[in-house]
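What follows is one chain in structure tokens, specifically the form predicted alone.
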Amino acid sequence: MKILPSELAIRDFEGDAVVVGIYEGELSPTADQLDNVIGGAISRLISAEEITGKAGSLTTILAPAGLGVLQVIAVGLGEKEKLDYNTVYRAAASATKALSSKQRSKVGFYLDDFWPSDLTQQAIAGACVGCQGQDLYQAKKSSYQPELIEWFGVEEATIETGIALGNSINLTRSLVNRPAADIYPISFADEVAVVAEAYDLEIEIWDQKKLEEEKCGSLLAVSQGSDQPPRLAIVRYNGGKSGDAPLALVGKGVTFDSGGLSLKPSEGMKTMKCDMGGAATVLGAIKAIAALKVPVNVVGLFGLAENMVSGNCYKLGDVLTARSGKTIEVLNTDAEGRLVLADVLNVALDEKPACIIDLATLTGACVVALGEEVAGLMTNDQPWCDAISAASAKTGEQMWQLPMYPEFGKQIRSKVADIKNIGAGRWGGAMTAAKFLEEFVDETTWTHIDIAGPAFADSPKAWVDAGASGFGVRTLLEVARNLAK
């Protein structure tokens, strides 16, 4: 898919669709013009109240006469002195996915002629997440990405930046909605190293022996009852000033988790190829961050193994020693994912980080909390933890931080180990695997985000299809900005 600028008046573009926005109450310019042109068939919907310019609301308007295009989708953008980032990226997204049931040469945007580039560059992102869908796999697709984008009244570096960041919340997509069978611990390493080799990245790749030398003892434990070798990548953005401490980005890459001894049910399983979003979102993110060259110093390590079930993976009861010398009682074999980043956060304390962010989908239990649209937050340095709040409002992407209070803390402590892997009850799953990981990262600036509600959906929205939503991915470009200021 193509986007170009266009300074082509809405009245004069010829194509397959043009897509123009509505505020609550009022029209966009852009959309005023066109009312003009098709006999005010916009103002006599607004007064039947079939169009209303809420958030991401669509109308689609026939073979409009007097223009050339075979309909007009009109796009609520809510009340104009509320538009936000959030907003345009929807809306856009909301778009192109309603345009993408069939395959469409020349598409026009005319959401609004005055925007400042940043919300357009949200727009253009939205855009090319919208028509983007999971059907990887099917023989005929479902979904299809517009030829070609005119985007009218911006300019050329406006969109690259856009189409940069779309293309890298498109790349965590695709990553999560490939199954196990085609992603896997070595397969995500090498799109580690693709993504290296195009923003000419220092890599490194662990291989299982280089993770034995290492005394990578809690990721090896996860991997041992999986045919496929565990790894883990790391990769340096230096894009800052030469000595800066970098930002350090951990992300959980299970590739596939079966729960091991302790099973899952089959229900359970299906989406457990989603379980390496953590891995993905830090991926995608390190490619906006690269592609857009942020002056930012940033450091990106991916825990990859599989969690399976064999005659050799390890076994509830067992007492594995990670990385840092901590030894850990194995109570649930379905608590893996902590058990990968303990080693993994541990290699990140090498880096010497100024901060560490953590993303992985580790607990149903900040589900029950938060839902299936927000992260929940968790941190041992408040003012680190208010900056990423700051980055997600931005951005629209919902997070919200849950306590680390002592006593959660106290629920992981083991009578056999230094600590255990999961906490004494059912209750506050989310915080005392938060509590177990700040085991890991000593006195170090750190927030985790649990994104096993966002990270998925199974069922569509209007702006983006079912399986992987990309989320985390703006938000983090946002707080390496915000570093770089």
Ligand code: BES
The other form holds:
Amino acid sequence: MKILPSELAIRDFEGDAVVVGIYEGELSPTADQLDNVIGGAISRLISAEEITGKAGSLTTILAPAGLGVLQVIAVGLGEKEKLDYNTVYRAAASATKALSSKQRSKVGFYLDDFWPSDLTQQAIAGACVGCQGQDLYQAKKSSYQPELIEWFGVEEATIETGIALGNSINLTRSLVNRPAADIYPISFADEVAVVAEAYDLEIEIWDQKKLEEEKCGSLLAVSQGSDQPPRLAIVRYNGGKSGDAPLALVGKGVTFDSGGLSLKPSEGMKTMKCDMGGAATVLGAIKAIAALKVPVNVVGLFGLAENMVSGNCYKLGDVLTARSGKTIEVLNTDAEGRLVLADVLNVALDEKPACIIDLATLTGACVVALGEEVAGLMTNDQPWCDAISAASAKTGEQMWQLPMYPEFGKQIRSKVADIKNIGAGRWGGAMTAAKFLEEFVDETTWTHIDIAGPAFADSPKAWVDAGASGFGVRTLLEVARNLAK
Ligand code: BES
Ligand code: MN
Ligand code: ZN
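Next up, the form predicted in complex with this ligand, please; the one we just looked at was the form predicted alone.
The next block holds the full complex; its first chain is the one shown before.
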């Protein structure tokens, strides 16, 4: 899909479709022009409340006389004063998704005649995401990207950054959507290397032998039952001043989570190719940060393992020694994400980061607490968590803080080891998991984002296909940009 800037008036546009933005309560200049060309149809539809302009609404007008296209997609943008990143991201994504049912050669985007470039960037990213689906393995695709989009009233540079962001989100999505037979620790590490190569990032990949030398006993235990050897990948993007402490982004990359001996039922296991969603989000974010040349130092760390059952898998009652030296009693092999992250967080400390964010599809309990659309934030440093909350409010990727009361920490005390890998019962599982992670970040400023809910969806939204959502990439980019200010 190509996106080109255009100055062509809507009346002169010829192609398959035009997408027009409709505010609630007023006509944008482009909508007004369109209205004039098609004989006041837009005004009449608004009067009749067939078009409301409400954010998230979408109306298709077929074969309007006077216009050189077969359809007009009118997307609601809400009130003009309240226009924000998420509204334009979703509006543009809904439009390309609506048009993705078949191959179109040329589509005009006339959302408004002028927006600040950061807003347009989000819209362009949305347009890229809306027309990529989870049909990666279908002979006959379910979604098609328009060959060409002509975007009205935008600078070339904004198109480039918008596409870079959209491609980064789509990278995250396709990694998550690809099954465990395709994305396993080695192949995920290869994907990290592709990004590193493209943007000239420093890269280190730790194989089984190196992980053993480094005494990553916690991560190694998780991968022990799998025929797929584990990896730990590290990439460094040095966009900031040399010597400035980096932002560390740490991702859970369990490429498949069967639960191990604490085996998941089929219902819970069937989407567990998504359990590397944290790692995929970190890779997408680093791709975006590097492509947009954000002036900040970032190190990404990916803990890659497959949690399987075999004659050699780790067992309940095992006591592991993590890289930090702490011992862990395993009482549930399905609480494996925290075991992987324990060692990766410890490796992250070697990078002397200014602050850490880890992302993980860590607990079903977080989904119970916050639902499928909201990520959980847990932290040891309130200002750092506030910074992430603020970035998430800006992008509209919803995140909500959960408490880290000492009581949750008491639940993971063990009688035989320093800590155990589950809490006392099923209640509060998102927080007991976060308390476990906290044990491995020492005093470093850290926030954990549990994305078990929003990373993957069973059913589609108007703006994105079912499957991987790419949730978190836009917020991480925003966090990095704010650090660079
Ligand atoms: N990967 C799962 C969490 C998950 C659940 C992610 C649903 C996405 C959707 C994680 O490894 C897990 O199995 N957690 C257990 C923890 C429990 C054994 C303490 C859970 O949530 O049940
Ligand atoms: Mn698990
Ligand atoms: Zn898991």
